[in-house]
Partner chain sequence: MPRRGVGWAAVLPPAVVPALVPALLVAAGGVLTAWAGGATERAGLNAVIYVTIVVALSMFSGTTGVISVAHVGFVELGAYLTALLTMPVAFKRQVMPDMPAVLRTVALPFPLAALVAMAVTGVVAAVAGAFLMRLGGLQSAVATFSLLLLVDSVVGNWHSVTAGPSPLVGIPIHATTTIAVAVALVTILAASVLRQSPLGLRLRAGRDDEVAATGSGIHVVADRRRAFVLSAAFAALGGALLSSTLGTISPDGFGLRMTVVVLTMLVVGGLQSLAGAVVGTVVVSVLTETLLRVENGTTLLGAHVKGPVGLSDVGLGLAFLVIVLWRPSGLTGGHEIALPFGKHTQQRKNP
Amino acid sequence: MSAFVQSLIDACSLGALYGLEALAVGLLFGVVRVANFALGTVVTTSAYALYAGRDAGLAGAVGLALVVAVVLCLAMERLVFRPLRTAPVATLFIASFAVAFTLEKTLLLAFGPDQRSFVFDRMPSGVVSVGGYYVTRLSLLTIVLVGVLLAALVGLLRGTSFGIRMRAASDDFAMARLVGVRANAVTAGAFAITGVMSVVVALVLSAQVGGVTPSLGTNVIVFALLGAVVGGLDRLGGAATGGFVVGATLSLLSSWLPDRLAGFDVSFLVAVVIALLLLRPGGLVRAGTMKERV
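Structure for the listed sequence, which is one chain, in the form predicted alone:
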C-alpha cells in the first residue's frame, strides 16, 4: 500500500508540473493563437540561469532565472511573434520551432552537451512520513509550488484589471481590441507570465535530475502540448487539466507497467491520448469558439 500511495503522490507531482507548463501553452494560445514550442527552451534557459547563479544561493539563483526567463520571453514576443501577429497559425507554429531550435543550439554551443550538475542546499531531499506513508519531499514541494503559483495566477486573472483584460483577449481577441484592450500590453504580459512559470518548472526539473542539459525542457514541452490538446487548447482550465492528466498518466505507467514493458510508457501514453481525443475531439473541457485575428 505504501508503494501505491507513493506512486499516486508522484503522479500528482508530475501531473502538476506538466499541468503548469500546459497552462502556459494554453495562455499563449489564447492570446497569440500559437502553441509555442519554444517554451521548452525557456525552461532549459531558466535552468542554466539557475546553474549560473548557484553560488548566490537558492534565492539569488531563482532571482537571476526569473530575470533571464522574463526578458527572454519579452524579447521573443517583441522580435518574433508581434511582427507575425496577423500571420497564419502555421507560420506562427513554425516560427516557434525556429526559436526553439536556435535557442537550444545556442545553449549547446555555450555550455556543451554534457550535464552541468548542481544542487541547492535549501532544496528538500529525502523522504518524509505523511499519514504513515513515506513520500519524497521534492514531490510534496512540487505540488505546493504549483498550487501557490496557480492560485496567484487565478487571483491575477480574476482580481485585477490586467487579468480581466487578458481573459477577455483569450476568449475573443478581436472583440477585446475593439473595446479598448491594448494588444501589445496583453501579449507581452502573457509572455512574461509564462517566463515565471518556466522558472518553477526548471527549478523542479533540475532538482529531479541534479543538473541541466541543453535538452532538459524538450520532453516537458512535448507532453505539455499533448496535455493542452487533450484538455482543450482554447480553455485555460482545460489546458491545465489535460497537462495534469498526461503527466499523472505517464508517472503511473512508469510505476505500474511490468518489467517486460518497461520503456514503453510513452507508447501507452500516446495510446491513451489518442483514445481520449477519439472520445472527446474538442478536449476534456468543452472548447470555446476560436476567433481569428483581425
Contents of the next structure:
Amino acid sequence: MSAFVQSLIDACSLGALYGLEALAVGLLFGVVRVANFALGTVVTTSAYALYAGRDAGLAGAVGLALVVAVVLCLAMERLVFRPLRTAPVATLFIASFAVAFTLEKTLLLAFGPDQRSFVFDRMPSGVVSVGGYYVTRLSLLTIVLVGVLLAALVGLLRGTSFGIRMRAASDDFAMARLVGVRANAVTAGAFAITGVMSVVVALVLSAQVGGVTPSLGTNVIVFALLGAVVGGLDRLGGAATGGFVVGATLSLLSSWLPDRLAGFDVSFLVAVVIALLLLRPGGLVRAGTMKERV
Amino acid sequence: MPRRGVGWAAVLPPAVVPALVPALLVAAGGVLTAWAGGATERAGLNAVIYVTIVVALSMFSGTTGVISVAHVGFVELGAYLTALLTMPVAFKRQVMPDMPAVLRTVALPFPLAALVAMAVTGVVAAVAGAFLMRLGGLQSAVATFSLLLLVDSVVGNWHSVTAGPSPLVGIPIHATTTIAVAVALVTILAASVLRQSPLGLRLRAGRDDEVAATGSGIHVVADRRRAFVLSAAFAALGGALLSSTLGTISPDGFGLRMTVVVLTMLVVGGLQSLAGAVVGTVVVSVLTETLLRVENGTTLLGAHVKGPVGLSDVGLGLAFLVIVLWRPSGLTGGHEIALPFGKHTQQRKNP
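Having seen the form predicted alone, could you give me the form predicted in complex with the partner chain?
In what comes next, the whole complex appears, and the chain from above leads the way.
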C-alpha cells in the first residue's frame, strides 16, 4: 500500500511539470492556433541560459533565462509563425517541428552533446517526510509553482484588459481584429508568456537532471503536446489536465509495469493517447464554442 | 478541332507521363554517382533510397493533402522486418536465442523478405488507418505522430527481437545501387499510376475540396485509407532497401530525425506533385551531403573549409523553414515537370 501511495506522489510531481508545459501549449494554441513543438527547445535554451548565468546566483540566472526565452519566443513568432498565420494547423505543427529541430541542432553545434552540469544552492534539495511518505522538496516546489502560474494565468486572462483581448483573439481572430484588438501585440504577448513558463519548466527540469543537454526539453514537449491534445486544446484547463494525466500515467506505468514489460511505458501511454484521440477527438474537456459547419 | 500533341510522349499511356522526368532524374543520378564511386556513390545510393521513401509518403500526403508523421515508423518496420527475415538461421540462433520461433527459424531471400515486410506493414497501416483517417487537422498530425512514437518505442525496447536501442548488426547485404534505382523507378511508376487512376482522382478531389468531394459521392475516408495502406507498404520497401544496404540499423536512425529529413524533402520539392517529391529529395540530399563534407573538412573552390559538427542538420531545418516561408508550394510549385521536347499529351494547340 505504501509503495502505491509513494508512486502516486511521484506521479503528481511529474504530472505537474508536464501539466505546466501542456498549459503553455494550450495557451498558444488557443490564441494563435500553433501547436508549438519548439517550446521544448525553448525550455532547453532557457536551461542553457541558466547554465550561462550560474555564477550570478539563482536570481541573476533566472533573469537572464527570462530575457533569452522571451526574446527567442518573440523572434520565433515574428520570423516564422506570423508569416504563416493563414497556414493550415497541421502545416504550422510541422513547421514548429522544423523550428525545434533547427534550434536543437544549433544548441548541439554551440555546446556539444555532453551534459553541462550546474546546481543552484538556493534550489530546494533533499526530501521531506509527510506522514511516513517521502516527497522531494523539488516536487513540492514544482506543484506550488504550477499552482501559482495557473492562478496567475487565469487572473491575467479573466481580469486584465490584455487577457480579455487575448481571449477575444482566441475565440475569433478576424472578428477581434475588426473590433480593434491589436492582433500582433496579442499574439506576441502569448508567445512571450510561453517563454516565461518555459523558464519555470527549465528550472525544475535542470534541477532534476543536475544540468542540461541539447535534448533536455524534447521528452517534456512530446508528452505535454500529447497531453494537451488529449485534454483538449480549446480550453486551458483541458490542456493542463491532459498534460497532468499524461505525465502522471507515464510515472505510474514506469513504477508499476512488470519487469517483463519494463521499458514499454511509452508504448502503453501512446496507445492510450491514440485511443483517447479516437474516442474524444475534441479532447477530454470540451470547449463550448461551436464547430464551424459547412 | 484541337490537334492532339504529336510528340513521342503521346504514344505512352497518360498514367506514366508524370513519371518520366522524375524517373530520368533518378536514373541519371544513380548512374552518375555510381560512376564517381566512393563516398559519392554511397551518398547517391542513400538519396535513391530516400526517393523511394519520399515518393511513398507522397502517395498518401501528396494525393490527400493530409500530412502523415507516421511514415518513418513504417520505414522502420520494413527495415527491421527485412533484417530479421533475411538473417541466417544459425546467426539468429546464436546471437538472439530469445527470439520467437517464427522469426528465429526462417531465413528468406531478400525479395521475398521485402514483400513480406511490405505486406505486414500494409496490414498494420490498414488497422491503424481504419481509425486514423477519421481524424483531421491537428488531431490527425498528432495521432500519426503518436503512431511513430509507438513503433519507435516498441522497436527500441523489444530486446529479444530488435536488440533494443543498440544497433542490430549482421544483416546480410543484398541490395546494390542497381537494385535501389530499380526499386525507386518502380515506386515512381506506381505513384504516377496511382495519381492518374480513378482512386487518385477521387483522392485529389478530396484534397482540393473535401466537402464538394463528399457531396459528389466520394467516400473520402475509405479512399484515404486505401492510399495510406499502399503508401505504407512502399515506405516499408524503402526501409527494406535501407537495412539491406547498410547491414546495420538502430532505432536512432529512424524516429524524429528521419521524419524531419523526409518531411523536408517532400516540402522543399512541393507536396502536391510527384516531381516535387523527387526534386525535393535530390535537392535536399545534395545540400546535406555538401554540408556534411564541409563538417568533415573538404576543399571547396581551392580553399580548405571545415565547419562545426551539426552543420548539415541545421542546414536541413533552415531549408525547410525557408521553403515554407517563401515558397510554400515547394520548388516545383506543386506541378509536374513536362519533357522539354515533344509535346505534352494534355496540352492542346489552338486551331
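So that the term is clear: the rigid core is the largest set of C-alpha atoms that superpose within 1.5 Å between two forms. What you see is a predicted model; the values in this text were computed from it and never measured. Residue numbers count along the first chain shown, from 1.
The two forms, fitted on the rigid core, differ between the two forms by 2 Å or more at the CA of residue 259. Per-residue C-alpha deviation between the two forms, core superposed: residue 275, 3.2 Å.
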